[in-house]
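Only one chain is given next, in structure tokens, and it is the form predicted on its own.
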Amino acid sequence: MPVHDPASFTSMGEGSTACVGLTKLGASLGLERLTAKLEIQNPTGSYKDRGSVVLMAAAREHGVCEVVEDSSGNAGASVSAYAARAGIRAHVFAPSSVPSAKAAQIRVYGASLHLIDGPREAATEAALAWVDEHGIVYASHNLSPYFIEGTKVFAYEVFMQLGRRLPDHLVIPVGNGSLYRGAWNGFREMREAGLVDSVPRLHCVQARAFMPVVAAYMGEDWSPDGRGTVAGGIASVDPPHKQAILRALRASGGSAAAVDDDSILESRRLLAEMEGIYAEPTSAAAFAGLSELVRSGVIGRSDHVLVPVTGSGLKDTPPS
């Protein structure tokens, strides 16, 4: 971890998360080895406190008292959590639309929230603006490389709760992409390090109301059409890494697939009802995205798939 004290983490237990079979759902879908990995058993209920806590630390060892974030509202969540551990002010600037539940976290840790009318890029250009006008320190998760150091943790988690072993394919949902981003750089640095001969296939799964990295992957057009999306957590018309994210997927060997609302809300309830794991949609995005992969042959029968939980349904439940 690049943090030279570790006296400067205040962790809450963060990571750790179960792998868990999905036998059920993994029969229906054709496949005979599925692995979910809970990331919504992290504290404040979503991947995001991987991040956060490298985030919070590197600041607290700078001396920094005070940050400005913007989010679709998990990773606002969790920045604000990690700061107030820290003793450090946070301003989370999020999208007027960010659900309830969410915002409603953000300021239960004394955060203040800035809601922002339009687009998500709008609540970033005004975090900005703000940065800007008071000079704050800007702790954007998706920009900053210490945010990835944590995620990149995931990787190891899965190879030493496997046995030392890795899954064929991971199937992750991609906004930003620090989850992805993250895992890769895991998983290249067990590479090098000697410690696997190979690494998982990662796959991108996207909203097709937002779906920037599939299109360019695809070598196809694609443009924001002002359509809305359940998976609010990947709604992202334009990843600042979006390069980093299509080098990851080719080397690799990933592919990327588009869902539409409808598929997402379904695997959602199919999800929930045969293995009984609440997934907010974002996470269940990636489970749409896996049963089109599937069905397309890319990902084979008898191939092992892990598939992350992002976040919990119940900080993001969309109307019946």
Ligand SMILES: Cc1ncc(COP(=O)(O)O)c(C=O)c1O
Contents of the next structure:
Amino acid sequence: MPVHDPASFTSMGEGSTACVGLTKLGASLGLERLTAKLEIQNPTGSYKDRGSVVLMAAAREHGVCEVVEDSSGNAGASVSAYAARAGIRAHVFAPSSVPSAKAAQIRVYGASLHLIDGPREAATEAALAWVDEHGIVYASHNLSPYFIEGTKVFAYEVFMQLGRRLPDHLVIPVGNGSLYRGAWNGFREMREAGLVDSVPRLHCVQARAFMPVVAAYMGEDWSPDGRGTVAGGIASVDPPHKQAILRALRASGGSAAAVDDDSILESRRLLAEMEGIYAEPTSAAAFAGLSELVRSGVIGRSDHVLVPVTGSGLKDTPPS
Ligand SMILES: Cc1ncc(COP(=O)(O)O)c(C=O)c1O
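Would you mind giving the form predicted in complex with the ligand, to go alongside the form predicted on its own above?
Starting with the chain above, the whole complex follows.
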């Protein structure tokens, strides 16, 4: 970890989330072995806590006492929580369409929530303007290398929890790629360290209305057509690290799938009905993508697949 003093970490027990078998959902998809890693067990209800704990520890070590962040909701809530523990004042810029439970969560940690009309990118622009105007540190989870050092731990946990083995495939919802890139960095490090001979294929899932990575992977032109999606956490038009995501996709032998809102909501329902797991739509998108990847033969029946359940349904509840 790029943090010198362990006392800088204001940990709340993030990580070490459970890996559970999804036998019924797996069977319905024709898969013999499907595992979920329940990132909803993290302290603020999403995997973002893995990154926030490192980002806020680094901020503390650099003597930072006030930060600006922009987010679709979960990262804002997570940074706000860890900032509160670290004694750092947080300003979170989020789209005004942010689910009300995420907005309430950001506010209850004492952060200032700035709601910005327009698409997700408008919140980033407003955050940057605020940073310029007030000279406050921009602790963007999307840009900070500290954040993905934290999400990298996800990969090491998978290895340890599966008995020092890795699954054949991971299927990950991707907006700006903080879990995707973190996981890739972790698996790559493990291979370089000689812990494993090969790494899982890392598949990227995006919403059909926001599919810049999928389109680039397919070699297609893409631009937003004004449609929205129920998967607000992956509504990203131009991820700053798109090329890094594409490099990881190719290097890991991964594939990319775009899914529509109906299939996202259907996957969310099936995950809850069959397995008792309540995921938010952004997170359920990965399962919709999994079904697509099985249908197209990219993932084989006897392959072992792991899907992170990245965010809790309690925070984002569109009608079922
Ligand atoms: C629950 C959930 N899953 C996945 C993602 C995608 O993360 P990233 O944009 O870093 O790819 C987000 C982003 O906000 C999220 O909230």
